[in-house]
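Here you get one chain, nothing else, as structure tokens; it is the form predicted alone.
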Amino acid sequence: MKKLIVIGVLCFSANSHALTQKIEVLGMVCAFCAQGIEKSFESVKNVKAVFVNLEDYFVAIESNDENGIDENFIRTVITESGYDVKKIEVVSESVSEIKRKYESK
């Protein structure tokens, strides 16, 4: 029982230090380009997870720490892919939670 409690605390602690940013992207409709955006962010050292949602025009990026990914870098990657960033916000959900929510629709 003690082992389960310790494991639970460690999992919660590890997840509480991550930061998820949700980026609203204007005009993103191409699956090929969305895949390129996803790969660009996955190659960044501090990125833990990425989810691109074409239907709702957003990208969710979870970092490995509480600092997140530099917003100027995010804007550069997305604008160089041919899109515009409407808004960047920090959200409380992890990328896996966001992905589950949108894939179950």
Second form
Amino acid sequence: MKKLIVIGVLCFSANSHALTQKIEVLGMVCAFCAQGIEKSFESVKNVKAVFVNLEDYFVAIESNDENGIDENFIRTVITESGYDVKKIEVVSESVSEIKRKYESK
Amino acid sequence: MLYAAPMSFKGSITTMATASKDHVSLESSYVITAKNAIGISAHTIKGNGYKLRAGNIFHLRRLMRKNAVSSQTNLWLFTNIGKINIKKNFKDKDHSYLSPTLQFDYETKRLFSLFSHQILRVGHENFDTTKIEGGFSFYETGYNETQPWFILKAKNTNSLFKKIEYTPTLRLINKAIFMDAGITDGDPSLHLMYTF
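Got the form predicted alone; any chance of the form predicted together with its partner chain too?
First the chain shown before, then all remaining chains and molecules of the complex.
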């Protein structure tokens, strides 16, 4: 029981420090092209999870700490993948929650 | 000797192969910056009594991209430099060549269109190629799903083919994999592309 409580506290603690950024991307119309964005962000040390959504043209990035990923760095990665950034915002949901929301549609 | 704009993301390698009755090719390219890729390719093409064998290096430059919310418009310049062997009437000769291609394409999640023109003049021969392609995807898919497309391709290559070739094509895209399977005058053709 104690173990479960410790694991629960650790999970809660880990999630409470994570931060999710949602990036609206212009021109992201096919998976073949968009894979560059996913691969580039997945290789970043501080990134915990990445979700590419073609339906609503956005990318969600969850980082391991509350600082998130530097917005200039995000813009550089998106631009070097061939796209433009429309908007970057911090959202309260985790990447897995966003994924679940779209999978249940 | 035309390409499907094999530019992915910076640092990526794209390899593609094409096989049909009249055309076999293999190529690989590396994206050095967001707008530039370099690569190598080899081709054999036959038609109208000609047999061409070519090997070249190429530079691909993205001249323009307009990213809108739900569409992408591109203008590309391909520059090929290489060696070509032309065989006709039991005579064959090697030539060096420089061949530019200008390509314009527009795509959304459901629509695709492309126009390209390649200039390839070798000695007194004119092998210029014009391509027009257009099509639609059958339905919208998620990022991790395979998206099927129908594309109609029309191609004219001077000297090699006496008429415009029409190729109805089934295109399948699944992230790093891109496959075109088509039929030209009853002959099948296959184009595969993979990005590492």
